[in-house]
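Have a look below at one chain only, the form predicted alone, in structure tokens format.
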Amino acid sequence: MFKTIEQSFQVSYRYKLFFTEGLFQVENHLFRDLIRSYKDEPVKLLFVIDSGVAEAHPSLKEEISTYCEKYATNLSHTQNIIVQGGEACKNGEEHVNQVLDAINDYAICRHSFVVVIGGGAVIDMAGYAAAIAHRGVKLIRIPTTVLSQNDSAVGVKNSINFFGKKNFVGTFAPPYAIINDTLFLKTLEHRDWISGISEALKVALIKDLDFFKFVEKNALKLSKRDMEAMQYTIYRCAEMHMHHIAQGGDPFESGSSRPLDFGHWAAHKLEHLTNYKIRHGEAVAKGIVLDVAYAHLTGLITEQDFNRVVSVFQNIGFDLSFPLDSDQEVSQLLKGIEEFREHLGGKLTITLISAIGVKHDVHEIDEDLMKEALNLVNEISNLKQFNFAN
């Protein structure tokens, strides 16, 4: 005879983006009060700096000593330990451990918070070692670039890559907060600026038409570093993002649909490919603009749609043809389909548009429909650029 025991229970997770300007200037308050609003007394703060952004901000270890020691009722600042930044830092296990030695080193407790302040790729790698680390210690992302702004930092994920494969080992782990400050957009490489528009264009062609249109309209604004036009495409890539996760009904990813990863199977395996050479918005952009072309040799979108996807990502600056040599790279990329696929288990899910701002999921796909997809856009993309915008 068996006995069963059963119980089912919930969790509820609530974190906050904030966005701000010169966080660590000590007339700004923010970070002060963040922590205050969790424990009114002296909290242990480890500070995992991005190698890239403590060059490009030499002073910024020193403003992080002065502002903890102006706040000290409320900050105890132990150390800054500085990380590779760039993809390279989630390759294996040596930078994940450089962060769990420092938490050991230093005593960060689950009361205790690692601050993370850095790229996407930082991000990721310091928010598993945050989440391993006493199953789970309370993180605090401050993004430095676009993308991680608008999209990487806000989610719920946190990985490295293991096996040659993107983001294979990682957790599910919300942070305490996000904090955007726009200080550390004005010092990015050119590359890196126009590098996280990809994922906004993402969320806008999966669901909101009028976002679309409005990069589109301002595709040369955002080109040019116009920081105002900018400011308001991370926030609302932002905010979709954010909702997906808490209205989305599978934040954390159960089923075999991930619609923000719209482009992204292509993208991961192209990132691999190329040792990482090229960053992960530009892999995005060519993997979102191989997947619209699918879409519309299937029939499920116009040309004219499909045109109007091609200029918005070059008027932005995107070079969107795939480095592939052979027709053996080329073999190795629709390889990526299988791995995505098998990343998050189940059945096959690509998700496509049917409309700007409409997201179609499929089940399968036709690889030699989709090589004549990778073909045409290596054609497009040498060909002039169309300009749709009004």
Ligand SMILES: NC(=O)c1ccc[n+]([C@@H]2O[C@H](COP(=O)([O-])OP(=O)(O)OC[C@H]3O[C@@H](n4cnc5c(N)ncnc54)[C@H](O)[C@@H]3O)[C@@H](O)[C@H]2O)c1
Contents of the next structure:
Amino acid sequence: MFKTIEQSFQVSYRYKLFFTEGLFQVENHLFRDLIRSYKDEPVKLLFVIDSGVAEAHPSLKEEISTYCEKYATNLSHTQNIIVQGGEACKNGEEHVNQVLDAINDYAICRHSFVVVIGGGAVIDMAGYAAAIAHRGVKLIRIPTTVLSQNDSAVGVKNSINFFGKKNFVGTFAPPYAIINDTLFLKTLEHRDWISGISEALKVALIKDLDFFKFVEKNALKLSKRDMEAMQYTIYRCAEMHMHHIAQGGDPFESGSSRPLDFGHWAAHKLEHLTNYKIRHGEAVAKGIVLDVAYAHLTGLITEQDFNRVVSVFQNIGFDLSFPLDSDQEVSQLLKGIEEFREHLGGKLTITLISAIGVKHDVHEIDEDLMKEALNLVNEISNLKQFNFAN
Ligand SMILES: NC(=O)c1ccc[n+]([C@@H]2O[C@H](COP(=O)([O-])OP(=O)(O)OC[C@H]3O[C@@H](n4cnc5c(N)ncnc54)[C@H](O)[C@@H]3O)[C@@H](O)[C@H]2O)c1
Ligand SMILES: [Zn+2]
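Other form of same protein, the form predicted in complex with the named molecule, not the form predicted alone:
Expanding to the full complex; the earlier chain stays at the top.
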């Protein structure tokens, strides 16, 4: 015999993504209004700033202080802490502890905010720290790269890398709000300007032919840093990511399918294998083209569609080659398939496409064919091919 008490409740989430320019210019009320909409009294704020952003925007810290002083009735500024920018901040606990220390030192509670300004890596890391401090303090994300503005910062996940595996430790924790400020994009290195476009092509390829056509048509403009083309690319990509999270039926990924990770099994493994020398978005471009090549070799898509996908990535300026030096490294890469399954749990589900704009899930990967696909991708990128017979 047994007794049962059943528990059931629902929690709904609502958050906004704002688009602006010059967020901390005193005449811009957006940030003040956002905090005031939470509570019309001074609210404690801890700013966590990416070191790359702090370097590229030397007056940012002062602008934040001036802004908070001007709106002191709503904004109680505690400190700006600078954290290591880039993937290094996600490797190990050191940087998470730096943010936790500051949350403790400045008595940031659940009625205060951590405001993180930076690329996707810093946002993932600081978001994780905010999610575990006091079991969750509020987070405002201010993403400063293309990839973080159109993908990584608009969702519900945060993480750090552990055991040599991408995003092994982390939580699902929706933010209070996200604010995309165009001005930050102007100081990006060219590779960071380009790399985030791969996530836009990712959603376009699995969901939206028209968006693919837009990126295809504007590939050259995007490669030449045309801000208007980039703004639409970011807007549409972010919109599609947010729509998928809210309407896709699995915001906290308890199933085994994760279409927004199209191209990511290889990307995550390659990031690790290259010791994070390549950016996430650069690895995603390679991973997508590899899976599209595989889809072509299995007969899912035409050669014409395959070439079309390759051309758009190349016209934007992506290097699609896989910089692997040995057969062992290729085997390592292929281990990414099982690691990808393990991360989500359940049955292997790899998203491919059956046409541009149409996703197609498969539950098995033919490794020999995947190796052929790898050679095909390296061939079109003029890189040496592997002789798998050795
Ligand atoms: N949480 C998610 O759902 C999710 C989704 C996709 C990707 N990600 C993660 O996002 C990370 C990649 O993010 P990323 O592509 O933004 O790269 P990044 O965060 O590594 O930043 C790249 C470099 O740009 C610098 N930088 C940032 N903003 C700048 C600016 N405005 N001007 C000049 N330099 C600037 C950084 O200091 C860093 O050196 C990866 O760790 C990836 O796993 C997370
Ligand atoms: Zn990604």
